[in-house]
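In the block that follows, a single chain appears as structure tokens, in the form predicted on its own.
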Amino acid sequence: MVILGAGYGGLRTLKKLQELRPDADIVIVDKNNYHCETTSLHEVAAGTAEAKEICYPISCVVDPQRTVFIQDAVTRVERECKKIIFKKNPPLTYDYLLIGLGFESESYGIQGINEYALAISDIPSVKRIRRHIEKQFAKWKEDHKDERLTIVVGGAGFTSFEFLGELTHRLPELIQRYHILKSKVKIICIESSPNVLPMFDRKLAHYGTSRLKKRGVRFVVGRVNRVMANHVYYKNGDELRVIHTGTFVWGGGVRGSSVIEASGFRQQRGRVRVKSDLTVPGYPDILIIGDCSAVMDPKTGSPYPTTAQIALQQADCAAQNLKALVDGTPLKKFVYKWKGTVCSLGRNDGMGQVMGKNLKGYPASFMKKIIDNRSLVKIGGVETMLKKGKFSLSR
């Protein structure tokens, strides 16, 4: 059996399979030799954390007695002949396949997004954002072009809020380093709807917005229309407006891996609507979890949001179902149990809903650290959590 992707879902599935010990050879594939805690990518982008702090080697999870790791990029899956096509290695045949390839930034066809926007999607992308912001501040010292000190974020969703929270804490250091007046620096967030963070209670969403506003973030209502080298155009109604900026970070949405579309799956935005047991309709030998899967919420009739939380729960179910496929026993139905959501707003601040209770400020921040550490334990184990966990309890 083959696992594609060593994200939250793929690596957790591997760990469970190694415990379940199915009568099968296991192969896991990823383009990197490390696992990245993608829920912390915004910290590296803002410069409040180093990349090495949110990554650990895949080898920490792989049991070499049971699993083979292949480092390569997947280009497509040929379902009919049950082969995986790689960028470098020869094709690999599978009996059972789990796809957990993660997400990519979604441009929605907006002109200039792919060419001029910076997206929070992986380690190289967030390193690029950090370097870009620092370079803009340094260049301002030479030419004093004010747009270099204007940072625009497109979209006011979960990732954008977390990035803005970290960025507003990082700015004082940059201002001091480059000897810039605080009033010169502008941070603007463009959102098509006045109702930001729809997944949260309105009081919590207002708390998050007000906290960022107090730190200097300006929210404008509009839909990003076009992005150019030093301009962002957005529409408010029929009126087209422009912001001159040296940095545009796009947080307007994500999609599943492009490998899904390249492989000919019936999909929407890189996501396949899987059956209740996480298998692909018509292909009982293929399971898809995480960002590439669409699991329907029976209450709303819409897909559940793709989060690390659901990926981890899917992984446990997927591991049991993969073993069931090998053993020839019935597969179990995946049932999602929502345990809450917490959004970081930077150092010791946040907001969230956990166990039916609204949290904000330091208690939410504390809970976010617990959630992140729990994720490390579930995948990398206690030793990895002790090395990479978040333990600062100070306010």
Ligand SMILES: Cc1cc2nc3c(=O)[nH]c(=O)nc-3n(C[C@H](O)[C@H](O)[C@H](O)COP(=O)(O)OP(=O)(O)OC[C@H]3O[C@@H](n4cnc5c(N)ncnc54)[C@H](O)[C@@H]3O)c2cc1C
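Each form is matched to the other, and the largest set of C-alpha atoms that superpose within 1.5 Å is called the rigid core. Treat the numbers as computed from the prediction; the structure is a model and nothing was measured. Residue numbers count along the first chain shown, from 1. Compared with the form predicted in complex with the ligand:
- Annotation for Asp25: C-alpha shift under 2 angstroms between these two forms, rigid core superposed.
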Second form
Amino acid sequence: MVILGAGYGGLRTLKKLQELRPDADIVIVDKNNYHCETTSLHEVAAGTAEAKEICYPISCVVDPQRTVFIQDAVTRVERECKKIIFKKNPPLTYDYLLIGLGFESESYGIQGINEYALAISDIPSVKRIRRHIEKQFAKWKEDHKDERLTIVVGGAGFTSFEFLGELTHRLPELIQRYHILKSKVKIICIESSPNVLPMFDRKLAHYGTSRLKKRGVRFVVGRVNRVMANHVYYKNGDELRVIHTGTFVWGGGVRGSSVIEASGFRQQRGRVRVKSDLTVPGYPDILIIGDCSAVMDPKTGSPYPTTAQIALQQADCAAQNLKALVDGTPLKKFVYKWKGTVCSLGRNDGMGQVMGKNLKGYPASFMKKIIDNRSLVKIGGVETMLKKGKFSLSR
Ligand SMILES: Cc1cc2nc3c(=O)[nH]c(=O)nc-3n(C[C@H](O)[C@H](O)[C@H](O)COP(=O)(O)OP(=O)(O)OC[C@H]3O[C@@H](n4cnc5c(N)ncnc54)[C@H](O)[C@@H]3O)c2cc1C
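Please could you give me the other form, the form predicted in complex with the ligand, since above is the form predicted on its own?
Every chain and every other molecule in the complex is listed next, the one we just looked at coming first.
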């Protein structure tokens, strides 16, 4: 059995499979030798957490008696001959395959996004954002170009809100370090729809927006049209407007891994509409979970939003179904149980819905830490949670 990706879905599947089928030969592949708590990437981007705080070695989960770990980038899967093609290693054949290669930033074809925008997608990309912002502030000391102190975020969804929340907590330190007048620093969020955070109740979305506004974030309604090195164009109606900025962070959307497209799967934006047992239509030996999969919500007829929460639940079902494939027994249907969503707004603040209740402020932020710690236990175990968990009540 081969598992591609040691993220939420892939690593949790491995953990469960090692328990369910101790005699199976398993290979897990990832381009990195660490697992990243992707749900905390925005903290590293804003500089309120270090990368090492949100990562732990994949070896914490790999049982060397049963599992081989290959560190390499997958370039494509050749489904007909059951082969995985890597960047460096020779091809690898599989009997059963689980794909959990996660997400990539989606440019929607907007000019300049791929060249000039910064994305919150993995550890290198968020380290780049932190370095970039610090460099802009340091350079302002030399040339006093005010656009260096303007940070623009494209998209007002979950990731953008979490990043803006952290950023507003980090900026006072940068302002002090570089002796900058607070009023010179501008944070602008551009969103095409007047309805920010569509996944939340309007009262909660309003709470989030008002908290960020209070900390100096300006919300602008418009569609990002073109990104260049030092400015962003956006359209409001027919009118084209421009913001001069040294930093543009794109939080406008994500898609599934490009490996999905390169492998010729029937897909939309890197996501495959999997069957109810998580297998790929026509390929009963391949399961896809997490951000590379699309699972339909029977209530709305649309795919569920891709989250770590659903990836972890799919992983439990996928592990049982991989075992069933080996045993020749019937596969289980995946049933998603939404347990709530909490969006962080930075230190001690947040908002969300958990068990039918709306949470705001400190209770939401506290709940967010519990959720993050729970996912650490589910994959890395109690020891990893004790090392990497969020316990400080004042952070
Ligand atoms: C800032 C931010 C905050 C978020 N907050 C929340 C939240 O609060 N709650 C929530 O439920 N969800 C949240 N999400 C969404 C969540 O992080 C994703 O849905 C989740 O990570 C998807 O899990 P996955 O298992 O599909 O892939 P991932 O966990 O992203 O893992 C994919 C793995 O594949 C590896 N990989 C990728 N490409 C290759 C390749 N070509 N070759 C080899 N290895 C490869 C990567 O290194 C990675 O280890 C957030 C996302 C972001 C960016």
